[in-house]
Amino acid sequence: MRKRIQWLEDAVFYEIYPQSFKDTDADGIGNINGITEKLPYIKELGCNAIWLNPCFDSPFGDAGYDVADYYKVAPRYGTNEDIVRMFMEAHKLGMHVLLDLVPGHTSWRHPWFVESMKAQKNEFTDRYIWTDSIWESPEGYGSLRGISDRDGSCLVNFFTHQPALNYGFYKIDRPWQQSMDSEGAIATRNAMKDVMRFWLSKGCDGFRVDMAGSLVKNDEDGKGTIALWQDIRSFLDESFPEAVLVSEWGEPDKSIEGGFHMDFLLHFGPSHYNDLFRCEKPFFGGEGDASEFVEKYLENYAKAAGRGLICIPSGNHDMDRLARTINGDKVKIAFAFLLSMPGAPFIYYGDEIGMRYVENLTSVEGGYGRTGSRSPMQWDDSLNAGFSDADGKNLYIPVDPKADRPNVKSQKTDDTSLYSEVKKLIAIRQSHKALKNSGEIKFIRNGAEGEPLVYMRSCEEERIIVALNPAGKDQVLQTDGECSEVIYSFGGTPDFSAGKCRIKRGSAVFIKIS
């Protein structure tokens, strides 16, 4: 069993999209030094860990998820020395940093792929997945074809400029498919271990792993991919036992068995995560239904079996901003949920001030419909919202143009702001063991349409009921014990009588039970 990492017990993560966080050299693009400058802000909010989206050298056809050099910070962000300094400054503040690792594919400009395209066999011929003939495409996958002298089509994972790295096939049904223990597949695995070794040696604390469940192909039950990650975890346990792995997998029974400490509930697939936030009638919008989410969450919670954490993010660079579908004070109720659930919370930069999705933007670097969620951080009411001193037309993505756009400066001085509420919620979470990442959960009401979402968090002798009622009518709860203390309330203080509690409409409350 992998080592339990102590700092994960109370980790609250802040996701940074480096292009859009803080520009210190007036070129219109955020950079590493800007992140370092703003570490005290993140710490003051209450977050003690960072997930940094891809920062490696890239042609940026997919915002950096198309890596051209795993060993080099993209020059537009700074240098390797800059990011090492950022690691050091974060550690001084008691914070940890996870880099975004993209092990499944590279850019077509990566030197490995340039060599792999050559007709003559070489060290990198089998670093990627190629068919034997230009006339055969990999069934069920996209491919690159006719781009080199090499005869064959190369499998891609997502965009056509992202050739898939070769980790082998669990089930082989075509002559060109290689096994997981083939020379090419093992070489790819070892190359990724070398990348991890390099950055862990530089001071990063681990990795959020992109598309972690997709590496081995023809692997319907995930057995091959689990075995691959178990091998990588063994390498880490021997050389870097404190290294943390967080997976973009969405199946905690598989990812945790593979050696990951945490897995995300994904915004796509059957988790029903966005029944709460991003659908026609989101639960936290006041009219939706959370019951299918609760059912699926409990299924995943049972599969995790206390061996790892399930993470529920406020959002990320791939989905709409919370504020696009949840308005006003209801966002505060949503954060009361996000910051009272088990597992490590993840806050997407700007969600803590209610940054909006910027409508009708032209796609930037493969963002397409996601571009509106990647606009520059809004620090104050100065030029470009304090993000950059560049001319506005040179910004990576335009700033929210609306005059009433929220910003950090104004919200920090307003006790009623979303920022102040998020900061308060994080502090309450950190001061109660039952609310921390490993505390247990038991659902009392499942948030069916018109009903509240109510659950009990517990750890050792501490029990806390969390009641979330974004709907338009008051609700009465059985408290199952004496209410010793209301430790948090928003939208109205509950009324208690004879073992019952009336929860006001449009409110959130945390009640300590004796």
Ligand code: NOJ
The other form holds:
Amino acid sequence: MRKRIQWLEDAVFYEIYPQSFKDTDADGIGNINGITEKLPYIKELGCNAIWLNPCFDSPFGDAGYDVADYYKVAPRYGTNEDIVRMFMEAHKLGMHVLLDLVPGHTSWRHPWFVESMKAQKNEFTDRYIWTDSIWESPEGYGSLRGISDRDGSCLVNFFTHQPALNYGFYKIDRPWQQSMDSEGAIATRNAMKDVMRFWLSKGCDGFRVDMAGSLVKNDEDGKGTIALWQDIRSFLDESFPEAVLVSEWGEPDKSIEGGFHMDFLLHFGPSHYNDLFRCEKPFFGGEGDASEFVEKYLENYAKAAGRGLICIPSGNHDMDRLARTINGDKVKIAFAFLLSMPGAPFIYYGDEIGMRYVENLTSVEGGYGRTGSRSPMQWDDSLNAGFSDADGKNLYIPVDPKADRPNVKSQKTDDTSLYSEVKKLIAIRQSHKALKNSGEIKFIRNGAEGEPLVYMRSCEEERIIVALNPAGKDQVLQTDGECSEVIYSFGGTPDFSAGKCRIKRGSAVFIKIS
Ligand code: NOJ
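Same protein, different state: after the form predicted alone, show the form predicted in complex with the ligand.
And the full complex, kicking off with our chain again.
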């Protein structure tokens, strides 16, 4: 049985895209010291854990998801010493930090790949997946071909400049495909363990793992990849039992079996996450339907129950900003959901103040349509929204140009702001065990068209009904107990009479049941 990590029980994460959070040296790009400076802000909001997007040396063809040196913080962000100091400061504040591990591919500029491209056999020949002839492309994958003397095509994982590391094939049907226990595949696995060991020894608390389900190829049911992660977990259990792993996988049954503590619901794949926030008629926009999400969630919940957590993010660096599809008070109802569900909530930087998707930007560092969700954090109403002292034209990504762009400073002093609501919701979550990460959930109404989304969160000590009604009609709810206390309400307090409760349109309420 995997060690239970105590701090995960009440972890509320904050995702930081380092480029855009806080620039302390006026070069137009965020840095690690900027993050350290802002830790008290994150703590004050109520978040006690951080997921930091990749900050390692890279040519930045995919914003750092194309690593060129796993052991070195990219100079534009600072030094390894800076990040160690950041870990220490975070720990002093009772916070934890997960780095972003990209084990599936590197940059084509990584020295391993440079060696691997050579015609002469060397230590890195099998570090990546190569066919044995330039004329054969790996079926079902993109490939890098004709760029070196090596006679072969190298499989790529994502963009063309991200060659796939070799963890072997689960089913082998071509002579160049190596098994999971081949020398090359084992060497890659060990190299990745070394990377983990390095950063865990320096004080990070674990990793968010990029494309965690994609490592072993020809592995339709994920059996090979699960076994690979189980082996990595055993290594961690021996040397770093406290190390936390959260996966970008989207299939909690598999990732949790592989040893991950948590898995994300993603904006792609089967989760119906987008039905809630990002589609033509999102549920939290007031006109949508949450029922398919609920059905899928329950399936996943049953698979993960008691073994691991499902994380529902407010957004991330790959999705449109929440505020692109949901606005006004409805965002508060969406946050009432995000902060009352089981599993660890993840807040994408700036979502707590309703930062907007910046339209019509030219792609920056492989961002393409994602660039608009990666603009600088808006701290105040000074130059560059307080993000940087650089000349505005030298910023990594331009700041939201709208005059009424939200900022932290003004929202902090406004009790009715989104920031204040999010802060209040986190505090309520943290003071009620039933609402915390491992409390149970039972759905009462599934948010089918026009219906509210209603669920019961419970633990031994308490039961809390959460009713979310973003639609335009009041709703009557039958309760199976006495409503003893309204612990949260937004958009109007409910009316109670004779075991019934009227939930106002456009409202969110948490009610304690005795
Ligand atoms: C998922 C990351 O979140 C995304 O930003 C990146 O482009 C791909 N994986 C490739 O690493």
